[in-house]
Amino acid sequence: MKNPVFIRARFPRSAHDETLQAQLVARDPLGFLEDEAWWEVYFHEADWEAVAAEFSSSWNLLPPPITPEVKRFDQENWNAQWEASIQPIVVSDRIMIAPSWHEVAETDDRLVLVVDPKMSFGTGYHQTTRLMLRLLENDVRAGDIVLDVGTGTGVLAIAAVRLGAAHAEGVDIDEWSTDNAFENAQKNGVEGSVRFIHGSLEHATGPYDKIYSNITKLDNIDMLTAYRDLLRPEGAMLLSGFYRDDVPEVRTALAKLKLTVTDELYEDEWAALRAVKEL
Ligand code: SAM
């Protein structure tokens, strides 16, 4: 039998997500990859060893406790399983997203972006990523200026560009993502037409002719007033991140700084609007 040299550990969904995922990914792992119910790293088998060593007493002790499930592959099996794993993704009729082993070909009607799922949100996987895609696919606009906070993976940015728009700068508070974000636009060729800064608002100069927000629906609602600020008249801004219960609420913070909703799209509990500010 060959010796495990890779580990996969699977985390059930959790409220300590955010937390166990800035422990693990301090400490650099291969990959990354969510679902709905859960979510799992992949750390060579050494590393994962210094890991589990200094964490896993203080997951134990979380209310619920937490106990990944730890699967061992041998080099070849990795291989094996995390391309197998990462699929590439339709997330419209235009739009495809496909890891850069999946040679998937681009044709007039189809534009494939590029993303491999490291530790970074927004690989398409998730529900809100294709919501803001689907909606920026009829929003960009030739030579627009973007901003898109939250970046993840850069992908807003990265399709925003190779949809006509000029310029597009992601901000992110970690600052793996932004890192993450520079690689991806590489391999859309699009480096050369985004920018990604780690931090947030305060590195926005603006004015934007579109914002792209996939955040949680509180830090939207405390940012739209920038938001607003920072568009030219008649900019538009799309936003995710929330539920679709959270919708009336959304609307509500949005009707009130006179930003009218012009288009909303769901898929599953979440929703995702697009909201413009008038002349
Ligand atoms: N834009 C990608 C997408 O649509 O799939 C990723 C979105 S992911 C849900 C949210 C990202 O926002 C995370 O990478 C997180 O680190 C970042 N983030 C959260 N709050 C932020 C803030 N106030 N300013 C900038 N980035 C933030």
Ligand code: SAM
The other form holds:
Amino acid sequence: MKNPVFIRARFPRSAHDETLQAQLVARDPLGFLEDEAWWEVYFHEADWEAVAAEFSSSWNLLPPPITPEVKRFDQENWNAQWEASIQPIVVSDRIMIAPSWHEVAETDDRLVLVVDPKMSFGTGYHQTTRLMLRLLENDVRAGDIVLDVGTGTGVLAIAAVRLGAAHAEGVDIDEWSTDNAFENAQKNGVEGSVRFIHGSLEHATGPYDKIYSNITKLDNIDMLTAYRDLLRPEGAMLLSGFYRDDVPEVRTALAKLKLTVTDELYEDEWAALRAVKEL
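Same protein, the form predicted on its own this time rather than the form predicted in complex with S-adenosylmethionine (SAM)?
One chain, no partners, no other molecules: that is all that follows.
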């Protein structure tokens, strides 16, 4: 029998999600998968052993204690297990996300975004991805130039182009994300209208008509000035990755930069905002 080489750690949803995910992102996981009741992180076995040794004691001291459910996979079963976990997701009346191994027919009334996540954020399972897409489908305009920050699977950039944007750029600090995003763009037939950049926001050229940013609350707030400066006059930004209770803090940060909230959406405890530059 082969030794297990991959680890899936499943965490129950809690008020500590953002802190725990930030800890784990810094330890170079293979990726994440999220649902309403839980989220998962994947590591090579040796890497997970180091993470667990560093953090498990502090997780047990949290109120309530956090103990992930850990499962090991061998190399042979890895791809099958991963693909089985990804199912089509209905985002809205107009948009569905489906992996390529599930054939879903597109109609005049339904846009199907083909996304094979390969361990990247942006599968559609998480509320913030769905919230961003619901705002995006009413926000993007024909001819828009779009920036997608923390692009993950590239789903927001791809959706923008498929809904009429002329060009979309996605930036992500993880190289495997930008590679995956371009593969997904090819699956959706938009590879000629997107560019994915391995790097940080400083690699974005601008100006943009729209900026879409589904990252953490603190990262969003830290980058608001840069977003404002990259937007054209009357440009708009869509922001998510934070909780409903965080909205007053995000609104205050936007107002200080003369960015006006024009729309907001909620799903469960998660929130998304649309803001425009004041003239």
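These figures come from a predicted structure and were not determined experimentally. Heads up, when I say rigid core I mean the largest set of C-alphas that superpose within 1.5 Å between the two forms. Positions refer to the first chain, counted from 1.
The Cα shift for residue 17 between these two forms, taken after rigid core superposition, is 2 angstroms or larger.
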